[in-house]
Amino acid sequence: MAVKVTNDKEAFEYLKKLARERKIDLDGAKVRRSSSRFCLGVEHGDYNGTELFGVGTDRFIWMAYKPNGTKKMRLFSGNFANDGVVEFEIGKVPAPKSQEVYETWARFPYGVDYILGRAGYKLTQGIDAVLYGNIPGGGMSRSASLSLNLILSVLDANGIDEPDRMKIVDLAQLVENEYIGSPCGKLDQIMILFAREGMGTHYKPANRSIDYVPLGKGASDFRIMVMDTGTVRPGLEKSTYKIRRAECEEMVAKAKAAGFNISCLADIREQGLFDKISAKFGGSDPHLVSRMAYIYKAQQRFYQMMDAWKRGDIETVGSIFRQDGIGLRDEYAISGPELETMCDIVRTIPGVFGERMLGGGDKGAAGCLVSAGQADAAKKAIEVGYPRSRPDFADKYAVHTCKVVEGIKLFDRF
């Protein structure tokens, strides 16, 4: 039976709880918690080379640990208690992309061990920890999450403080990349490591700078809804998000070709040049016209949809993020039947400001903006209307009214 776990200390008692089941000796530990995101846009943006903007949401992976004077790693996870104790020393793990990891979530830690080490970092001290998260398995970015809080763990019980923020995010993404072979970009570590609460993260990948923007004055009061569909998503590497990924490349591949000057998708933002490349290879290859098209189009809303933000004009942000939504299903071809079933249902209800899937598509996740007060009605009526669209998840959804947070909190005791 699923734990439910709302808040900082229900995690701590639980991850006290699971300590002492498993006689894991945390006495003195500190507790690291990452949070999930919620991306705004550009949705697969990263790897195609777009500024991207989102925020962190209160869902969260808490990890308690310490030092353990080894060089022992031993680690349990409350969501895989079927997995056991993970346990290995420091630089003997199992080979990258190995059968031997392929299903457990072990895969994260081994992982970290992996890429920390071939970065040359010396790690000689082993950790025990205890993790558990309440982060959906779709779309908020769990996997990110996780490796951020191990790398960062890792690192502070060897004593290395690694001042660059921005290599920790190569790094979580490199176990994601090499290890485990999960063709991530860097969007979700980038939303999460940067995230402040209260506030809007803005990233330009030209010179791989942060920027902070709040929400303008006078914006109505709102909620971000996440709506966990029940389905589960294998992983990126196992979803239609790796074939949307190559299609992008092969169409840079192909533009680059036949003469046109890009490095990526991004590139394409002015009109005359979107419509020679569409004209060029539209009778040939009009599904990877198609990718491209969302990404054009969405680089366009971008921009619209910052100086929304900045105007406190919820309702634009909102309008918006429900086009790239029809552009991630119709253009973009990455969405499955449950999100659009959830979408559907919460397009009805007045005081939905847009709604789309969320993440590497296929399940997971969507989610929505909508105004505070319509909040409940938009849940009861996915309450009523989901059960009934989709029977074989009518115990197995769920749905997330979220704040926006800081991305990772470190507590010394708990």
Ligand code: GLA
The other form holds:
Amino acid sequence: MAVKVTNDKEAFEYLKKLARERKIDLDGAKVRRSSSRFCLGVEHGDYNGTELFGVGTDRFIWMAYKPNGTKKMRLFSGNFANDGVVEFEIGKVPAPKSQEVYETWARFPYGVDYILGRAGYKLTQGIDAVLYGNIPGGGMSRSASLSLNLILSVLDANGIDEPDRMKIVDLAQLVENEYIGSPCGKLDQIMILFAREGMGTHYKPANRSIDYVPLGKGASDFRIMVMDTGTVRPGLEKSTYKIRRAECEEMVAKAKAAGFNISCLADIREQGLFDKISAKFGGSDPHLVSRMAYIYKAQQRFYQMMDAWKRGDIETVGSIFRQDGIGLRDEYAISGPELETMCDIVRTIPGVFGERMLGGGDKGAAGCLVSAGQADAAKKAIEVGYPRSRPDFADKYAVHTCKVVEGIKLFDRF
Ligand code: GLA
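Having looked at the form predicted on its own, could you now put up the form predicted in complex with the ligand?
Following is the full complex, with the preceding chain placed first.
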């Protein structure tokens, strides 16, 4: 049963209760809190080589943990209580992508142990841990938040200080790519690990740099709203995401074979080049050209969005967010019916600047940017319209109004 945890205090109380019930001793434990993320652009750009911009949002995973003086890892998740206490010895986990890990959340701690071991980190300390999260599944990066939290906490419990945060990003991605089998990119890990309160995080893949961009002065007060459709999205490896990634790679391979000098879709920046590739493949591979068109246009809009963010023009940021959403729906074809119902509802509300699907696609959550004064109106419109359109999800959907927060926070006691 879902438990309502909305802040650190409630989370700490709930973790203590779970620890008592499961007889896990967390006296003197620390708590690491990892956020969710909201991508402002380019959605589906990470594996296509574009720059990225996003923020950390205040839906979290909290994990209380302490080294237990043995080689055993013992973890309990309040979100997956039926899986019981996950117990294993350091270095002894099921093989990557094996059937037995497919359906259990334990694949994350297993994967962290596996990837850290393989990367040469000498783990000697097991941890006792209890965790709980209120991040909706699909769209807000629950899996990246969990992987990062586990990696940072296991390293800390083992007295290992990894100063290179990009390395942590890579390790967290490897947990998903190589152990779990999810073909995710690096967007989620970057936007969570580097997130700062009140700031947008700008990532440039060319030199793997991070810049923080405050919202320009004079911006009208706005809210980030996440509209969880109540649908459950399977892992990315089981969804349209995997197909889109393959299509983008196919488009690049075909263009290269035809003599175009590109190594990823983000390399197509000039209208002339875009037109030539479109003309060459429009007849034979219209669906691939369509995927390319989304990335090409979204990349151009990205720079306009960055300028708008810097001057505090949230209306323009929102209108670009909306155009991206239409591209994701029609050209990239990665949205889903329930996600579009959410978008269609809020698009009619004055004060909603823009709306679109979020993250991996098919199912999960959509998002919108809305003026502070109209956030309640948008929420009410969903409460009326969504259950009528999607009665199957009438008691499963949720609306989250989010703040921009730091990505990782460590509490020395709880
Ligand atoms: C998921 C993936 C990310 C990214 C987004 C789409 O969240 O995990 O790597 O590709 O989808 O932008």
